[in-house]
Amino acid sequence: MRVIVAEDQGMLRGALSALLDLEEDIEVVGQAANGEQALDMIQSLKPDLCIMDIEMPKLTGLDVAENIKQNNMACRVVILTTFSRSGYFQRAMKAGVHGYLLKDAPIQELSEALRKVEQGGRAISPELALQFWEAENPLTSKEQDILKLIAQGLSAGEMAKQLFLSSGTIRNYVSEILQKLEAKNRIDAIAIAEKNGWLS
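Taking the form predicted on its own, show me the structure of that chain by itself.
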């Protein structure tokens, strides 16, 4: 896979590029010192992936990711950051970022993440995923339990028996779940929760 590394700290950029180049299936085709340079390289070199820091001069990594999405470019973006703020993470997800990893992760973890992303998957640092899941999941633990049972195909009556609640209470919970997730129906609610990792 052809990769661009965008990082404003020269030493880190060089070290990261050198380590990734040692992997048989990864070729670093460009190094960018700021977001504007990264965007130019993505347009001219057409890499498979771009590894980017968030905080960079001229354009941030998130600005570049949003630009890539708006212009339907094929390059997939992996954010490499020291920032674990949920606001950044939410913006990154909306921008279609495929990876969100911490800078102190081992190089082996990064190269495995790049392979996963290249194959169409997502790669998010477990520490970040847990933190954002806890911060952003709007469902209570009881609502999550009920949604899991809905996903298993149980009816309101069956859920009521299993959870020792009345059918009316189950229906109230389901209504609350749909409202919180802004879901049209139960199937939509399951899809939204699975997409955000709230059913794991």
Given for the second form:
Protein chains: 2
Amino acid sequence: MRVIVAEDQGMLRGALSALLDLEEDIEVVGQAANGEQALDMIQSLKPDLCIMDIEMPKLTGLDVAENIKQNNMACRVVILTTFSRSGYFQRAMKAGVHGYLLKDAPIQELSEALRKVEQGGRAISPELALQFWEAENPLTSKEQDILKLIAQGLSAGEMAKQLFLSSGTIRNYVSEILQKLEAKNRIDAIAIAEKNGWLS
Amino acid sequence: MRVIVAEDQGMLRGALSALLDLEEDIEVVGQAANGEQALDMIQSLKPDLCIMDIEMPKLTGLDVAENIKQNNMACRVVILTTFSRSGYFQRAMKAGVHGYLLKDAPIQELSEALRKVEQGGRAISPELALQFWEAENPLTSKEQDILKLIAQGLSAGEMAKQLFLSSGTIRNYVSEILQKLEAKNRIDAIAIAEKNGWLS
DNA sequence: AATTTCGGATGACAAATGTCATTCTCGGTT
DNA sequence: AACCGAGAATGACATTTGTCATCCGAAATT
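Right, the form predicted on its own is done, so what does the form predicted together with the DNA look like?
Complete assembly follows, chain above in first position.
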């Protein structure tokens, strides 16, 4: 199978590409250091499969996966990421990726996952799916929006202007968020949400 | 040369080990998934060189490097990390590491760095050293202590109790920090300090 | 149809944050 | 010896945060 590797970390990109190329049934036809390069290569080289990091410059791996789906491109995506975050996972599933692996896993799992996906299967750890199901986000979508703005350091007044609400309303949302996350202040809330994958 | 690879990400640890083993003059004699394992292996296997990540469970790579130096062990350390953070770099230099590479670099740089270090040299990118020299931390050591407590979500009152100072003093320190970092609030200050490697 | 629940929205008030002026001590400079 | 600058320390005051009570509308339940 023809494969490209999209990973901004040079060490990992090079190492994975070299190792996968040693496998008889795998040919690494391209390596991308950012999402834009990945998309270009997918369009021009038409690989069967792409190993895709998430957090990359220019376009994220999820941006690319969504683009592939929207344009009905015949390239299967296997996400390979450091972050076991619920938000990333959900977005990846919606984008129709065929695999979702963490970089924590042993290297052997990668080629096994590629073969599984090539044969029409999916390669997603059941433990991951369960972990994300359990860590369900307790916040409403409006509260999640507010939390993102909190994490960007905006004051209640600034958020009020941006969302066309009053400062009192924003402060009430903030208070609700603190109570739901059992956080004692905004900094604590940010840390808890990031740890649980509710901020991305 | 006999080498161990200490890296908590299974994919990278496996891939690097496999590739380095392919080199004629390099033998990977052990792989560690955390700092404690790394230290145990260094003590029992006595490798010539260790490739060491920084952020690992149990003991950090820097903890291990400091231990090696304190106990005069004949194992040279090459740090391999994602984070180009000033604090990590300075601590690594103090611990006497022989190399400091970022995972961004091409895979070829790794084996070149290992050979350089084996021959008694050091493998540290001049660009890195310059970047850290330029991004000098503007905070006094007391302010850095306060910033760490801010990042942990403590209130001024809590910090006051912990440091045996008054709440007014703490608030003044916080204000000084915000002015020096040109931050508009604590959340902003945390983000700026993390970006510049002044929080670790 | 009536009632209940939940999310969205707001402001009063207490608590915390951030700014500013002030004082003190110590080390460096003249 | 005298002076200056920087860091450490503090409290008054203005601003912002966080809590709480309240109201409204829509959807779900009875």
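Since this is a predicted model, take the numbers as computed values, not measurements. Positions refer to the first chain, counted from 1. So that the term is clear: the rigid core is the largest set of C-alpha atoms that superpose within 1.5 Å between two forms.
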{"item": "Residue 159 C-alpha relocation of at least 2 Å between these two forms, rigid core basis", "value": "yes"}
{"item": "Residue shift check between these two forms, rigid core fit, residue 169 Cα at least 2 Å", "value": "yes"}
